[in-house]
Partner chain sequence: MASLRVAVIVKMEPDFSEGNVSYNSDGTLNRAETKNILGPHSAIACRAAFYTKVIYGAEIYVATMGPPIADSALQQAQLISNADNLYLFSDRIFAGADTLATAEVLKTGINMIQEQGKKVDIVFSGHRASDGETGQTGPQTAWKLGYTFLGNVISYYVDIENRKIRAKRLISLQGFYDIIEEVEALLPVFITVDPLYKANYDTITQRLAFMKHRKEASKKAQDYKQYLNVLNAQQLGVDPKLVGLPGSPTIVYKVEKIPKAKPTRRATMVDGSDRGQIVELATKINQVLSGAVVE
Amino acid sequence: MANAFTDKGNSPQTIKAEINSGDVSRDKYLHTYVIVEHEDGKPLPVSLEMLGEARRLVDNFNDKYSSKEKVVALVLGSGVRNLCEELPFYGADAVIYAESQELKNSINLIDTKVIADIAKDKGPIREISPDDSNDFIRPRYMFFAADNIGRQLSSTVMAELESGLASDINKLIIEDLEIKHEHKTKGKPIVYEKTLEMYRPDFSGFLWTTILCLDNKNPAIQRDYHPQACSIIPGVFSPLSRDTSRKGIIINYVPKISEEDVAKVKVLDRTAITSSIDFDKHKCVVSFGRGIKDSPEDNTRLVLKLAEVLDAEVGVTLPISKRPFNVGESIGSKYFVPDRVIGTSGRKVNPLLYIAIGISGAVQHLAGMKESEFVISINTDEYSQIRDESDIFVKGSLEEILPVLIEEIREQRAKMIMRVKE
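Just the chain, alone, in the form predicted on its own, possible?
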């Protein structure tokens, strides 16, 4: 895997011909596999989001390359047949499911082996695209959820398949790219066809990192890296509307699970843990970013006081969840956490009132709060990007503004209570 650049100095047509002449088959990598997570017989929202994005990508792919590639959903579990019947309604052309009591609970060791076996098996392809089954080696692309299960599963599956992985992705494009790389192309510009460009925000939140999973075309180290795979951040893509007119084939895959694998890990009890942070229950969300830097703990307490008087939930930007400042454990463990991140790397919110404190306005954060009804921003930089998304922009330091704002809200609330009593 490598970050790559393009060089327009040579003829793409000439280089493309050289590549194709050395390939075993133009169709040895086929289809987009989506790993579906589910709970109590229902797919997790992120799984439907991935199916929707896969459907859009594959439709464009087929139009562009005159192909007939498919969106293939992979489901592991016990008693999942009814779930499989639903997935074509959300964009899957085919569903491959492995059903076993040993797959009832997600155990990484077993799930990894079963998914890797399915990815290498020509059998399901004989039903999905019979004309291509003899040439099939691996899926072309593979999507996992960037959640607690998917992040680990994606890494172990791709290690088993000996290919690359891009994590926490929030934008996908398929293109033909002309690449010149010292090792992968031996310094020659070569066209990599049907390359999945995988985008993710960098730590600053203002720049995009493009990740490519590229084959080695250098004869000295030649080898392929497929599937091109990534884990996708929940909430980034929109699922398709349920459409019962969509049809798909459903394939029962019999997994090979050894007694040795089962004996290594046993689930004695299982309780699903949901986030205790519920933004939807609050009409107001107060979020803060690195603008608290001058006095992190004191300024965080000011933000919490404002949230308290407004009965608001507290959100943070992605950098804050990485704990860039020294604060007490009571605050850090409760507020400097990924569960509170708003943006493409976290949650989307749409409260009646959104207050952004010390937040510059990286595009990834804006994507998580732009549907708020009314936005107030407090920032010392009047040219910060958050200003363009704000209904009211207050230029100034939070240390000066928040105490005044908190006191004014308290006074107004006291007056309202007095009027009600009268």
Second form
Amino acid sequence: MANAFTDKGNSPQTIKAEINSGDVSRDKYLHTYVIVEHEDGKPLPVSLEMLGEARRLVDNFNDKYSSKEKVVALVLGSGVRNLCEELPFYGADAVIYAESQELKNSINLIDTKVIADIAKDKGPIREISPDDSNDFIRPRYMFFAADNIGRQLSSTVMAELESGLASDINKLIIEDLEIKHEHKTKGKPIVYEKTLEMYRPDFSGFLWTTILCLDNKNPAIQRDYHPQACSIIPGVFSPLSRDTSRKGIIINYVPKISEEDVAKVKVLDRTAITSSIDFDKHKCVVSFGRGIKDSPEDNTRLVLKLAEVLDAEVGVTLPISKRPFNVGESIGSKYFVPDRVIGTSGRKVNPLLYIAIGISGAVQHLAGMKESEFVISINTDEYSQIRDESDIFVKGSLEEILPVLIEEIREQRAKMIMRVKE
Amino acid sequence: MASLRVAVIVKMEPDFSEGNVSYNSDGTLNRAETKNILGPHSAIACRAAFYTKVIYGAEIYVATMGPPIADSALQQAQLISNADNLYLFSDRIFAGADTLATAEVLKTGINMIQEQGKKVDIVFSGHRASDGETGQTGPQTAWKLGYTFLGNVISYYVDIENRKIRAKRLISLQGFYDIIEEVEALLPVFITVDPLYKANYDTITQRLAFMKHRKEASKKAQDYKQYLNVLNAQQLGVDPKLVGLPGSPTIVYKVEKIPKAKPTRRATMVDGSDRGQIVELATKINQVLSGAVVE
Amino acid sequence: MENYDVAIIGGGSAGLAALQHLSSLGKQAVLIEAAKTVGSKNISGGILYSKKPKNGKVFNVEDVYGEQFFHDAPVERLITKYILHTTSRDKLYSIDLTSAHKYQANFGYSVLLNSLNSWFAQIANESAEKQGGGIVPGVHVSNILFDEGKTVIETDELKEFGVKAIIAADGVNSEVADLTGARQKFSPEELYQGVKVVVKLPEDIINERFEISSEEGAAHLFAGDVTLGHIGGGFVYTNRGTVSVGAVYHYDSLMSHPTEPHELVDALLDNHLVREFIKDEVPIKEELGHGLSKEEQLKIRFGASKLLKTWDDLRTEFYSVRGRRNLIETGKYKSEQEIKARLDTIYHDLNTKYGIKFSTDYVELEYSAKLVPDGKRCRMKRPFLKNILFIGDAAGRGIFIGPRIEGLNVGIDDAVRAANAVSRSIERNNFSSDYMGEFYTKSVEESPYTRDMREIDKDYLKIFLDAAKGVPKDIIGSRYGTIIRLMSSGTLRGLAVGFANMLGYDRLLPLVESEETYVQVPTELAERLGRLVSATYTPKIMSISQRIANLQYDDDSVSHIRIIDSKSDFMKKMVVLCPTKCYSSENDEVTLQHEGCIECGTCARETQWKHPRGEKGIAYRYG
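Starting from the form predicted on its own, produce the coordinates for the form predicted in complex with its partner chain.
Entire complex below, previous chain first.
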């Protein structure tokens, strides 16, 4: 869906206006730069997702425009060479990396300057696409992650590069578009070639807004706005599967970092809040509530077993976190805890599959799970509120249902594996 | 005498709470019918600035760019922050600005405040707005001002003597874990305040000062016009080419309904005592998790 | 460590009065309150009295806050009408007790404590600031240490600090008392449980319905079968634009045959007279846009909510003199007709655009519950420990005599006495028990309120006997026959009361506070003499879970209650008696099961019970 191309703007009937950036920008603005975030030498998932999407977009772009543009990954850090070697396997044609102790922690001030320097530098282009290196001014497109670091970094980098930025994007299309805009084109229709349509979900959640970053072609305010940049919501695009046959060049960039800047900010301490509980990492969340009451300990174990089979994270309702039942310490201290609460006073989750066991569905809880893709609930009371937020509602007692269900899921999986092997 | 000068950048936003918000039939926000309030993230920024008032006796400036009615957001901001001066940058030509063009106005405005011999040591802003702004304005304004930018700050204290700030930032590395980073930065800095920001007033004296300033704030806010400065483009001296629509690199090309917005769920009933149905359920679960199409 | 002269713990009416009075005496005091804002954890039955006893002097609210109380305090209505109804199903026999209400009283206002205590706090804080003190909300005291002549207060939120004296005003479930061992937790026979709902009703409708003007208010009391066989009674008090409907029951009576507390208030709401009192035109909340997509539903719901809110706000204004005047003076509307026309248009739009229908029902705004100490039985005889003085509910000081239930005024009286004692100690820098605690005890003992907790007031009793003159003697029953005869003659009454007081209040109480008095006699009275009242509708009484859902909580992630013995008889009764159903019983074991705790303390006796940490827990909007 993200690769959709139409020839709307390219149709022969469209009269190209006198001022057309198409010819000019073909050389000045090149390639798609992807800012890779990483931790301890491992890329964040969103970084690989961005590379995957950039790969798909650029492949189509090259087909459509018969060009040879590249996906360029940017890595800043200390001891990142190994990481850089990996990135071509996920779709990068080239990796530019800057190594420095000062880049070890992500410091906005320093990172911004280094990224902006790289984006303006013809140096790396000599290796990536030597023929273009004289004309290169800026990247054509730039992708950042829409997370804490990426959102802020994209803003400051684009302020430095004085170009436009769209945030929280979940769909991208490259298109030739005919634009008629009071300021941009002085009201005249002008075709903007190779324009990145950046789709962002509106605050209401109902609407999609498409943002374009366009050069001002109006002579009164003429000015180029490139790169066209955006930050991309984590978890939206799929990464390519690791393919060691993919090749890419790796370029070491020596960053210029001023002592003055280094003195401005110091990271004193960096503590990871490591929780063994991570709802985002799992496709499935299995939650339980007071419905376990008839035999709290045994029923909790049943729920845990199901979670284990499904490789699911375990969530609880708020009341459960208050340890209303007498359960053994090993279960109690691990599962009957506030960190697992899903709802307004806990976490909001949106897994592929949410299974609510013995949860009646207080509004507070529903608020934490209703964005889940698919919801199954198991409850004895068929009028419980959770039913309204369920795709499948199983009426019955969990004591009876779970053992059968667990067994059945296991068997079916075993059969599937057999089939695959055959 | 204030030894610390602080500015807060705020934004007026529609009140999205039920009972106040109104939508047009095409699903877009009906701005005329929806009341405007100080954005919730802006309010948090004001709370963070208020801390400098209570603890360091800072002089506080609140600024916003917006239409004339945005002065009510400034009033609410004053109520929270006990601000000493309110600035509204308002001009027709600012309308339709994207973040870069907005940052240009805010930068010019803050520099203008500074030109009156009043160096601003810390600028606070909310971490994002709830009506479509993107968390970009803060960092972009910071960059244009040349201030060191610290994002997602959850707590801080200022070392006034050494002109330094120590701040804790909450950084979420999606797919990994969250990190609390403690940084020390030389003033001036630009801070965006995380929604989890918590001010720590941990002695009776600080709490009493808190209450005193809050009372003072409510008194001031009743008379907020007395503290209000409204400035247009000319008074600010901005370059018209860099603000509003002409100064915006980006445009909104189109707005459409998200096609995949989920309909109301309608639960299929499964009888838990029927083994056959549980078998089907297991199949369904395996399908969903293997990414098969779910209808 | 920071040091302050005095800490007042608890920002209810009593604590605030102590702060105000101490400050007016030029003394420095800080008041520590657990709620995020003062007033939001306070509730009361709802009448604040000012008294002028024949013998002795009490300190009244206006003595503490001065003339501004009459001009600015957000009291609801001056109660001018006081009527007791005895009930038997839809039959009702009414006795006018206005003279009992006016007995030795300057005035009695109906009040809602959130707004009233906020006002007290504003005044008291202003005074306290001048002395270097003030109010510190959002802080929960967790411990008090006596360390080498120093008293140190620890809290969940702040660094510890030292004080010279403490006034404990932290209510019926006083943690200060618990932490220091100053007194035992109260037992069921020493307590009453009160449950209340605040019902919305526009001002003009109240005036018309209760036959009062805007400057007047009515209090209606209920006894008979509405008590569901318990010792206690119900009340309906008019506020400005709301009505308080509540029930107060002897905790012991609830323990002997447990009834869910909300049922007691539901029984009252269901009474035909009360139904008629509170009825209003109410939009029916149906699920809108059924079958449409979620976003459409949301849009419709938001649209309807907005319009309903507009209608509701405008209607409230329209039905009050001040509101109408305000709408016209601010230029929003030109005339009353125009407001009415606008109301009709919205009503019509709600109907046609959103399909919202209206019906006769009542609108409940807030459900609350509280324990009330019966001072006759549980007041601290020596309300101090070391340099801590206990006042109001914390000292178990409340007046409970038939329909006379007073706590707010008693707390204020105590507060002034405690503040005087502390002030005197500051001047002499002597905070020893002998100097401060004993002085305060003596002062409290001299209070006419203490006398009322100690002895029968024959003059007050006479009012009832006079009011009950028309009641056939045989109804009153054999048990009271002799007493009534004795009491009817002035001379004998004096003798009898004297004799009774000699015997001791304690021993007489079981006789007077019996099911017979509160249930059987009133029921029979209504049955035989009552008039028929039949309501025109059946209210859709809110379910307890809806009520809990409507309350505002900031849930504390640390549980503030721990069960000690999950199998005790007491805990088993909590499954029924907890007003917000926080307990359930599984396999003969009681478990604490949800977060709807309103901190009433009903379960406190056999649990490890604390208030939630600062700013956490329940926040009432009305109180």
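Quick caveat, the model's predicted, so the values are computed rather than measured. Residue numbers count along the first chain shown, from 1. Between two forms, the rigid core is the largest collection of C-alphas that superpose within 1.5 Å.
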After fitting the rigid core, is the C-alpha of residue 340 off by 2 Å or more between the two forms? yes
Verify the C-alpha shift of residue 281 between the two forms: is it 2 Å or more after superposing the core? yes
Using the rigid core as the reference frame, would you say residue 127 shifts its C-alpha by 2 Å or more between the two forms? no
After superposing on the rigid core, how many Å does the CA of residue 353 move between the two forms? 5.8
Core-superposed CA shift of residue 375 between the two forms, in Å, is 3.2
